[in-house]
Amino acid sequence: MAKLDLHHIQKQFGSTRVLQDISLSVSDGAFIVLLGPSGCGKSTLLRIIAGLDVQTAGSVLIDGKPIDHVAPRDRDMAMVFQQYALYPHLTVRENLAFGLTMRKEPATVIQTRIKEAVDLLEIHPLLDRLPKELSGGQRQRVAMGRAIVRKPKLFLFDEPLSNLDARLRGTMRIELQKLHKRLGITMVYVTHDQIEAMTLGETIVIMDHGNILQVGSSEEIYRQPNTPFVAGFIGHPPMNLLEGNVTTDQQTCYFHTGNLRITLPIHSCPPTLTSAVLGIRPEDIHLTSSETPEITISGTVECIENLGADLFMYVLAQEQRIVLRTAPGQHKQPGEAITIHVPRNRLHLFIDGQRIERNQTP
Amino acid sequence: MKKPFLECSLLHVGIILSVIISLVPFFWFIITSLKSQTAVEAIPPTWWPNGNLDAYRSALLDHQLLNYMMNSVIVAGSTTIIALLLAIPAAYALARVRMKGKSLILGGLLSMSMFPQIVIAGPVWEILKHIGGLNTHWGLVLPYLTLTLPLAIWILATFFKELPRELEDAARVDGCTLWQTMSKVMAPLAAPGIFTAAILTFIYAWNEFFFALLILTDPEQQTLPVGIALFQGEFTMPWGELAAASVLATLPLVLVVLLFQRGIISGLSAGAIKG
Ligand SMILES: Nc1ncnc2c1ncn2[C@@H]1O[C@H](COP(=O)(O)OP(=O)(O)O)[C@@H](O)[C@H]1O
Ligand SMILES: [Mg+2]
């Protein structure tokens, strides 16, 4: 059990900056997910927390104390790696016992801890096998078990599910949540998969290019993305991001792209022709008009993807492609004209790469 | 599925031929070593040995074979141990550290192991004379290290590169010191590579003749190849003793290879990572 703080962590490999200036606070017992595209520095950050890499600047604190000069072995953290990294020359039992043996735990403690983990993960029949005799899912469980038996202060997961097939991933996500509830140990979980992040994390940290873009619950990040990047990264299909300009006309402020002009409900308008991005979630677009104040856009249907439960429709409007998500049962054909409706309170506006709330001064 | 008959029999013929070609000389001197002096020199040669152990007795007692063997054990043994102690960290660094010109270093190492010995013979002798290394075992171990290290490092570096880095990270997080990471995780996994490098180094040092002849002129210090080559007979070449000594000199080598081979379990690293 521990509280983790990162103070202005920077990391450079040679002349390339991989982490810019990362500050983050993880409270005791929290489950935090670092989400970002491949290569954005997630693993590097995790390795710095574990002490496997040394940061160029900044400090890692556990329970308020800096641990920058503490060796990985003395940090009392357990890490699950993307490739599992089971010791191939040791049986499953020996793999599980390894960390405890290295810490010179008494044999009886090792026995009970292994038993607990084995019962929890249901890997009893595997105990005397070598890693090469296990399937991917079984290796993943053993890797998890190797971390659990340690009862560390902090769990670090580096994309532990990315090598599993979709069904197994779903099961493991649930297992992981149960595990966190049961153990109550602080967990830092890294992934590039937004679904994993949304389902697992109490708190999600969105990273890109070595920066933290937003920290919040999955609800907050979905409802109020900070930047166009976050907006486009979360949600499936991704949010429609229309690029255009701000224009003013007699004290009214408009978002302008092609023939499309939308009144912006903000107090003071930025200078005319400031570039802006308008975000619309595919699931916020309706095909019929409703009572709420809304905008309408007309266009033509480009193509339709029917996924059974959902239907994605790609609409070409004002020289922009807009995807919308609706229930199946629509009888539109590609090439047909269509009018789409979006409630005004569901529009996301970004100016200078920053979210502008309604009635907020940019 | 059965392999085509032709392919199968070609394979067998190939195997049998290579075994015969490599073992015939060996069998011939085993036979020779078991003949009496007159049988050795008989023309036409007799094919069946008469089970005479005189040659062995003479090689061991009259020619101090055990002394030479002891010298060889010391020289080849220390060469192997020191070479490994130096090569393992060097190879590890070459395999792990990201740096410029690494492939150049590795290529350079490989080409260095192909250098003709004669090129460095003169300078080595001069240097050893200067530092008092002539006629000493360490004076021979030194050039042996120079000659065996490049290949040993190269072999080991290739092996270390195959081992996933995450394994080391896992060990460090699990509570290993750097040394424990090496001895408990990396070494067992790199064992096939370490054994290969050890066998090659040992065989080289055990069989090396040219530098041994050059550096060791004192019969008390000489290693097996030199000692055997300098066997003296009263009136004729002592072929029987030479053959007997060669058989005895080969035995430790066979033993070492058999011993080390047990440690070489290939594919051990399978299952560490996905796949
Ligand atoms: N040891 C290293 N030396 C140089 N560059 C590195 C090293 N490790 C990672 N990088 C670079 O740092 C960036 C971030 O890597 P990483 O943290 O692994 O990203 P992620 O885990 O988010 O995919 C990548 O561009 C990668 O090439
Ligand atoms: Mg990564």
Given for the second form:
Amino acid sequence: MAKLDLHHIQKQFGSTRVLQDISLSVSDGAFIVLLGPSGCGKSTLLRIIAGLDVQTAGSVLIDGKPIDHVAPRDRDMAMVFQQYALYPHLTVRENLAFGLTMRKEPATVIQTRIKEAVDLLEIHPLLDRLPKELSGGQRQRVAMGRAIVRKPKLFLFDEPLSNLDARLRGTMRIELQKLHKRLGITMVYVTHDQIEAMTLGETIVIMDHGNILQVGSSEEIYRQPNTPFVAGFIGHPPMNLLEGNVTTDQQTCYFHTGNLRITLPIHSCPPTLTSAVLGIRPEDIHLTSSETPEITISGTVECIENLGADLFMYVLAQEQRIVLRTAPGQHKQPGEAITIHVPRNRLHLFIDGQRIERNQTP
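Given the form predicted together with the partner chain above, I would also like to look at the protein as it appears in the form predicted alone.
Next comes a single chain, given without company.
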């Protein structure tokens, strides 16, 4: 196991800077997920950790020691790629042994480590097959087995489940959780899939345009997003983000968008008219009133998506589209007038791109 530290990592390709100034600490034995849209720099950062790319500035440390000039093969890391990278002419057994054979490990060591990996991943029936004879999930298990036999200090995963179908991705997420629990090895996992990130990561790192926007647990990031980008990126459906302005009237703060005016649960407003974004999670919107202080919004049902366990209702209110998440059985039809209710303590306010805590002065 190993502790990983990134100090002010920057990366440029020509005049294009893809990593701005990344500093991050990953504790020994942690499972951390780098999450963000395509092009945000997460895979580049993973390749820099592995030594496959060289940073423009900054330093990578393992257990407090810089490894910037250490060759990839000597960093004691194992990487699982999106494309599996199995040798097509070798059997599963030979694929598992290949790296150890190249390192001239004794035959007894190779056999012992292969047995350990095979037992862990339950791939005994596959040992004499070629990769072309395996399913996608089986190939991914073999790719992970090839990494496991090395007994590295650090596991790196570069979107390893993106080529699998939805059902198999769910199965493999469970397998990865079990693998981390059994091995206790530090893992850094890259994905653009928020479900993978929320279910796998003990800590999630949200990235965009080469910057880290927020680091925290899945619960922290979901309940207290730092920026509108994070708020809209995490959650399905994503958070409703209404663009408007904040004003004050006799020490009371209001959010305005079109003809919609909402009283805000903060102590005081900025002294002048200020642009802002108001966020509302779809599951925090209700069709009936509650006892808690709330706001009410009138609108018209635009369309309905019934997913069986959930129902998504899209409402047009003052030229704003608001989606709410509720249980099936709500007898509403497109075109029907509707009133929705939102507890005030569930509102999220962002000014100048940053979250304003409830009862906090902006």
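Note that the coordinates shown come from a computational prediction; the quantities given were computed from them, not determined experimentally. Positions refer to the first chain, counted from 1. What we label the rigid core is the largest C-alpha set whose atoms superpose within 1.5 Å from one form to the other.
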item: Rigid-core frame, C-alpha of M102, shift of 2 angstroms or more between these two forms; value: yes
